[in-house]
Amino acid sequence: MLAERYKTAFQLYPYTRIAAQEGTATRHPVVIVGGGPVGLTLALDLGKKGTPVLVLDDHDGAGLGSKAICFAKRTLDIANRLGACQQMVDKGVVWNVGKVFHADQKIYDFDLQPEAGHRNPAFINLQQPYFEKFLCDAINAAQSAGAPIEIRGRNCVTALENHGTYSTLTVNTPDGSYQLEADYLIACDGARSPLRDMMGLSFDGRVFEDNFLIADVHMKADFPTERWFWFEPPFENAGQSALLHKQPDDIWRIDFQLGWDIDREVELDPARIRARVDAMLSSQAGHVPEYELEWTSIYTFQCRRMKKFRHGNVIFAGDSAHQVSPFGARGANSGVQDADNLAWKLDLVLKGLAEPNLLDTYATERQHAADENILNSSRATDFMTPKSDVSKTFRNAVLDLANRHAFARPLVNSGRLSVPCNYIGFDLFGEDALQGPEGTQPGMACPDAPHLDGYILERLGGEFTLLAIGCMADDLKAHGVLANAVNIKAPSDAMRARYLGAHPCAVYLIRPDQHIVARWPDYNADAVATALKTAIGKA
């Protein structure tokens, strides 16, 4: 039984007894709970800027089934920065073009990202486990230049006592147990996180009346890399809706809507998933090729979040913080969108360059950011899974209007796909002295735009930035945290449509997560230094 639950994928970080577990508690600055996405990204953020940080994880590495699959191109960014994205983008399937259909029509197509200029994609297709290896191979590059990263797998964390300042964990060993304590508890434990169990805290929202089957199949097929969703599919079996999207390797994800009152025991029968996924193949290619049943799944839909997100010392991350229904990829992206937003302000303060309540606007920014990924997964779920006639009705009428009108094609939702949050009118965020183009408000993440050989969130790296297009600025050290400047004097065309507008010149502030602080139409010293304050929470 052992052996079956801490089967891998991939063997990541074998478990070693290590002397900590012996004599008294070892007092760490931060322990993040959990080695998924969320919490190997977090890992790496702190580690690479120096800030020590422990991951116990109680398998040994990433596990079997492809999981989250969808990476969008804001996470692509963010693993660009941390030095682990072209190993993803290489291995991934990329995509950018999506198409819809009812029944056996195609209603319309979109392209997620319809400009150039970008060094992602909108979106890569990648197993969940190759996205954890990947990040494991950034960490051992980082540690062997000397980051400060510590993982432990078989570390399962069994009992946790919170001192207020401090919080001391019981964690569990195949040569028993042992006792460490943390400066900081970071809960990147997933959707059914025992850290927040044992705090007795609530996870609260709404669980949807509906089951979708997953079935990861490997064959050889020609269907194109496309994201491909139908309303009431044309093949028989098929529910209420149906998703086809590739994998690296030959596999396919098919996801079937079942209905709420199934035996799940007989929906997972190899045989009766064969006579689905053989109908769709059919249905589609015209024949049904050979393939192989990968990893199957049931899941039902849930849209909830903690109301609070830090608890003193201890902070949630990802799953064990909120949860939505997969469709939209809105989980792992918001997941890693959240140690992004954690790990500078976390390194800030155990630096002393920053007061703890500095975390509190982590919760804020992304407590907001939950709210609207649940609302937009909820409002999916509502359209993909009529309640009633009546709502049934409206629904199809949308998706007969889409067919033959523009107009109507927004209001088709199969999942509104994952996009940056952003944080307009949040308390970290400065003046808008420039009034340039609407994508670059402070509070947005920056977008990206060629510059000479490369990119420009290449240039920006993970600290606060002053990015002056058109003009010079200068390095800014204020209240201890150091402003590099990044001066651009011949700026790409899309990089002044993107940044300067009608304006001739422009200089950004940007935070170590590259969203934009403030903005001005030539460089100032004092205002910079204003908005540098801000940024860090002593305005």
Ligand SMILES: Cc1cc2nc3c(=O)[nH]c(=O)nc-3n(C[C@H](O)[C@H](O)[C@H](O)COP(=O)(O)OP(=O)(O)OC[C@H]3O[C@@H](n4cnc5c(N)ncnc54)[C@H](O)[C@@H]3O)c2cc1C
Given for the second form:
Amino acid sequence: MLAERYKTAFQLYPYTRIAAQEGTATRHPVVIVGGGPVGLTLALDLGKKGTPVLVLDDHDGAGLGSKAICFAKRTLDIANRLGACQQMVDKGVVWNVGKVFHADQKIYDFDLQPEAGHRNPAFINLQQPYFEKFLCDAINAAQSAGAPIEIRGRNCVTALENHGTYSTLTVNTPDGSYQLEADYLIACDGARSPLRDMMGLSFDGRVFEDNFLIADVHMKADFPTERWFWFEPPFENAGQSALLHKQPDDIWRIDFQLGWDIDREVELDPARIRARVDAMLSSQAGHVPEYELEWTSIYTFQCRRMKKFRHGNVIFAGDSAHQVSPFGARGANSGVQDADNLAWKLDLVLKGLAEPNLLDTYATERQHAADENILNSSRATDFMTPKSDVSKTFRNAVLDLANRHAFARPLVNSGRLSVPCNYIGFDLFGEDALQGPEGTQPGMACPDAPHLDGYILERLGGEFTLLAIGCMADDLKAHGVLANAVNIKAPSDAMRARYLGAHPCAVYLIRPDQHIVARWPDYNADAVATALKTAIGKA
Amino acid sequence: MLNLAPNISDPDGFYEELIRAHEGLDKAQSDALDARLILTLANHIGDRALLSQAIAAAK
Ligand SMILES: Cc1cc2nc3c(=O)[nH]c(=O)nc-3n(C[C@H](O)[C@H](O)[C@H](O)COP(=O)(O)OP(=O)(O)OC[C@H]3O[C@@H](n4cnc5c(N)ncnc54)[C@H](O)[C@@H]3O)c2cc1C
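What would the structure be for the form predicted together with the ligand, given that what you showed me was the form predicted alone?
Below is the entire complex, every chain and molecule, led by the chain shown above.
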């Protein structure tokens, strides 16, 4: 028997019985457990580099229900590198404006409208099942082009034996169990990670004593495409805070912060949910528009992470390794960056071009990112759910002042939205011999900029790149690793501002995940070779 | 460096004005006023290190 834990929105990788289910266990270089946003991104990235990868998921598609809706620019940039972005942006709802209310007063609005000259918007709203479907479409396309990716649906990992240099997995299917072996096992099996439990590893942090009612509502309303957030909402029974945000297909995400002592059964009664939603919508529209409840659920949120993301040849990525409250949209967005960080490192190790210790830098870099996300997400949650009387007094003082004075607005925190993590000062990064613009220091993710009739990030691809602006560099191979030269003779104004500043020319060494390794005022092959050596952990 | 030497030109007048601002307020309203005042002053100081020193000095 293989239990179904949840319903799927799309069937993406139906179960088929295969020969490997009989006989002796087959060894695979990489097995990814979990076909959520993180496992799929990692599989696509590795497969496109030619590294064979097997994904096991206990269901056969994307789970139905209210999960991620806000996908950030950095995630879209990664998806674009992997060929999955266009569908996401086409289907997604682009939004820039947010309004923050305290009771019936609007205290301010913000505009995320990024500076001009980026391919992707700051954010799109897209239901998570679509995000997963578009990744699967890109995987199918990559498979057709020869990428060695295999996904086995309804393959549930039920036991793990870790032998140090490899693992043996027991996998349950509709036709019974079989075993397989993995040189590298990547646990992308979500916040409840069965693999983490099988390894007896802990997952520590804070549970926020609060319940959030989430209603995804189908309605044709002409509310603007904005994020509306209320502290102490004025409509009846709305709890401590409320959120209204648009998704594709005329679906709206509505959240109510209900507090800790509630009866979940009672609160999930559709009549009771409708009364809340009616009160919210009529306070905005003047009447109750026609709508249907698509999906409703109650969540409690937590912030926690594993101490170490790498345990020898078993590596954790995404929600299995770290979990944050959704205010700030840092869950899937950070998990996709985990995959982006891990893929090229694992690929180099498997190809024998780097030592396994390169994988330790996946752990240190992404543990740092997780800490940053947990910090931001905890601060937002503490602002929204003050934990003491004095904390509530100050919170309300901020809201009160924000209404009257601009200075208090930066203190209002309804979630600091996900921005790319930087690794300034970490081991794999080299010198800043240019001393150029701040946004392109070694350690940072490359900002986009227009180039010819496209954008610069599209030119970087998924290998090491030597980006020469206003001067010339050559392809350079050092320690078996190639850095492709991309020479830009006539940079656009935005490119100049973001990469040159006052300098006439610059050379950047950029990692496959598009983070900047080092930069110089001119091209020097020896300096680049040294930085490249550092970047692959051969210090 | 946080200035912990006397710095207010009319100390008695300032003190009186501060207390008088709370007249007629109940405890919750007074606490709210104090919080708004602290935030307003903190913004004026702005310097992050000075604010930390001030929090430490007040403890
Ligand atoms: C209400 C809500 C709103 C959110 N909003 C946002 C947002 O706006 N933006 C954002 O970035 N994030 C958001 N998140 C977080 C986001 O949903 C998660 O961070 C994301 O799903 C994590 O992806 P993952 O691939 O790590 O894990 P998951 O998506 O959990 O995928 C894990 C997969 O592993 C499979 N699996 C589990 N056990 C086994 C096993 N034993 N064998 C085989 N397969 C197994 C599961 O079936 C599943 O398919 C939100 C979350 C919630 C709950």
